[in-house]
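Take a look at this one chain, the form predicted alone, written out in structure tokens.
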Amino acid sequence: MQVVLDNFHLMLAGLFVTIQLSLQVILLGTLVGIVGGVLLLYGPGLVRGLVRVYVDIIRGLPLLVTIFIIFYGIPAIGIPMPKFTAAVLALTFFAGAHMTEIVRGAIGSIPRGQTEAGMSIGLTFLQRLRYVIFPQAIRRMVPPWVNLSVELIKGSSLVSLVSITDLMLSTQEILERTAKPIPFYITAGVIYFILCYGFATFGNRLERRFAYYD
């Protein structure tokens, strides 16, 4: 364990990158998904078609392929982009597509009578979304959103393959120097478990917080 303690500060530096990346992707992916889900249900025909194409393509690709396409494809067409920004963009594309389906399903499960009731009292479209539809849909969104967020935390380890010095790449660099893979992989696994379990616990509390909307 001494070798782990001697190099733990390097793992903490990688952990900070993993946390920063994960939080940005969860936030941006959620925002993209909310907009995408609303457009998929209520947007003009052309917009719905474009959103559907985006969702189906991204959900049909492995996350690693999406990362490679963004990471290598954008610079290939002459647009400079920092490595971290490319990683955030790739994971956000992935998260946004899956979140779009979560939002679409949650809003679509609200009985149509709720919308008609809002219209009958003169609420505008945005008011109906804010005061009638979203308060009921959000509880349905929380469990799959938590699952998606946990998958994004774990999936963030793939950015190590494009030279982002996250927790995984930091671990690999240390073990290559020390030639002691087992203690470092176990330590990295424990850290990922704590991150995912902590977020899942937060999600369970959030789900209970919105339970009264039933």
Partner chain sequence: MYILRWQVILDNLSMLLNGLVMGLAIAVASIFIGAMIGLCAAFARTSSNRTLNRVAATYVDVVRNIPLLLIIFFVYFGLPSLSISFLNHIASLILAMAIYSGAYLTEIFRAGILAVSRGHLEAGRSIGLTHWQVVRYVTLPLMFRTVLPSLSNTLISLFKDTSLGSAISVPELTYAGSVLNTNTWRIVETWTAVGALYLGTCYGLAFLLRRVERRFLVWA
Contents of the next structure:
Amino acid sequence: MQVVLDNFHLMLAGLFVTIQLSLQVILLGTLVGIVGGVLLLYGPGLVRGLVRVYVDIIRGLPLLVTIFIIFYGIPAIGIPMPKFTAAVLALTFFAGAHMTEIVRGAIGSIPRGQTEAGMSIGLTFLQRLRYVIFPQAIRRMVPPWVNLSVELIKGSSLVSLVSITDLMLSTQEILERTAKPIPFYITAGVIYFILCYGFATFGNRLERRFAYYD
Amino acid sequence: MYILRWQVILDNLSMLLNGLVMGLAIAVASIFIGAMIGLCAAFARTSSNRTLNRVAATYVDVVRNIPLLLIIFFVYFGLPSLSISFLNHIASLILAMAIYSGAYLTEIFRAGILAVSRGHLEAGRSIGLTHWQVVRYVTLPLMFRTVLPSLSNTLISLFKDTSLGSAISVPELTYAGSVLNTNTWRIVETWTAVGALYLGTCYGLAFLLRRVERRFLVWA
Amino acid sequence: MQDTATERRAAQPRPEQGGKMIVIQDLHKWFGQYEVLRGIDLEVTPGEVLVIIGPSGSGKTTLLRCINFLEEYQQGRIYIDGKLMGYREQGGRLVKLPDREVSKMRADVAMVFQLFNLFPHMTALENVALGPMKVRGLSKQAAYARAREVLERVGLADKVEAYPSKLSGGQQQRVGIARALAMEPKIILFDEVTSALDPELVGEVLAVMKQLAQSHGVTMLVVTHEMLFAREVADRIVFMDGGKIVEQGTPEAVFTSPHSERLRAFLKRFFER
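What would you give as the form predicted in complex with the partner chain, now that the form predicted alone is on the page?
Whole complex next, starting from this chain.
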């Protein structure tokens, strides 16, 4: 419909924000998760406890509440932070906790015999992680990682509720002006679908690449 | 210097608790309706009727790849423009969440249906049960066992998802927190309390549901 | 067959510990409350082929795993070629060595596992070359060359590019032996390496082990149920039961004239089948 095309550039601007946000969060969240997962499995007791607490708290909270806490809480205790950064931070907190669980599960599912075989040829702890454990774990991480990333792309829509002009908010703003919700919601839906389904397809291809040795 | 004043929370605890109960009620209602949708779609997905199968598959694929917030807005802001305006904000939230959870529940139920071994189904047919009797007396009870843990997890997820209702002024826990925040500007205390309530409820639910699972699975 | 570095090294007696490759003194190990090793004393000379037999639960696998420190021990001493394994002495007590030190010692004590434990994401060649490359510090070329040589020695020259998922059990286990050999270790530990194999595949693995044993090179400690193999190949047989060494001796002594009642009962069960 014509009205959609007239306002499409605004939706594109919002889409740009959504993509930027999602990519940064997926990347950072993955890094945090890898560090967290390794610490949770191999770290000293105190560190393991802290990571466990972090993961258990975030997983018990709705994403929106995590966003509110970071978004409103950080300025409240006196730290100035631009809105986009706060959003990235909040979503990364969320992503990191879930990714930690994914990493922990993947590495934990590698049979102990693999570690022992690595030990028996004299590999050090870091060598075992790098050459034996991690290459096998990464393959098991891909499906849940893809699911998490899709959840993050969808979850990025929540930043519209703290006035960040992503795809969702730009759609809402257009609605308020044109009073024709349905075509715009459908368009937004199609765009989100392409983003998520596209990412999932990419993920499937990635998984097949890591399964080269079956 | 920000000084913590917890008294504010205690004074308004009832508002927060009301929100919590509302959130739980909405989650339960949503999973109920969602389960009905999901069960139908799951049978559609496992049927030999190609059209039914494809319609259900499309439903699942589409709904799982769009944000819940979009579905909520579509129901609440979009449907009235098609003259469907008898839904208030709570009903809209429940419908939206039912549609959303229905897609996930479809896959859960589908796995459950497929997990019922052929042996059981054949045994049912061999004593003369019709197709639908087999479904009612064999498939459904056996499937229930497989899906119960996933159902519990879905309920807890839905409870967390009710937080999105705050975007359309549904008086659940997150909305109550926003209101409290706006009235008192006690940001740290408010959100700590809201967070603690969510944590307590989620882990409490998980504990209770696991107990229920164990009771139900005794006859497994 | 040419003498490898292992064989040359093993042929020279060591001055420490009276020239013994392995010295175990009063070894005790507990799993929680359960004492699985109840005072083991054992000495193994370089190049010796020692076969350990016994009923399940006797602690033979645990003993093996203590020797390369896959299991910790609480009391007693294990010396590998004169050096204390896994710990250092501090005022009469055992203090655990850091991972780096233990790894260095483990490089000389290779192990072949019952469940093979090959690295599934690497080809046979890569499996065997990993240790020489990353632990012995060989260049990629030299490591791969050595890996090819060893794989040929176990009869798998045509399978070097295969992934473990494409190999039979017997082939996988031979890769496991190759992986151990490629490290040119002082000792190789064999932990029931044929127990998980289909019967028709056992022979090819035992043949490789027999060849190794007869070359009089590396010290071998073999835990096995294959009595015929033990009789043919062992320099010495050790019988364990209930966490202790009950009897030991040459194969002839142990099999034809066992002294202890328990050993007699154990052998009877075996040869009655």
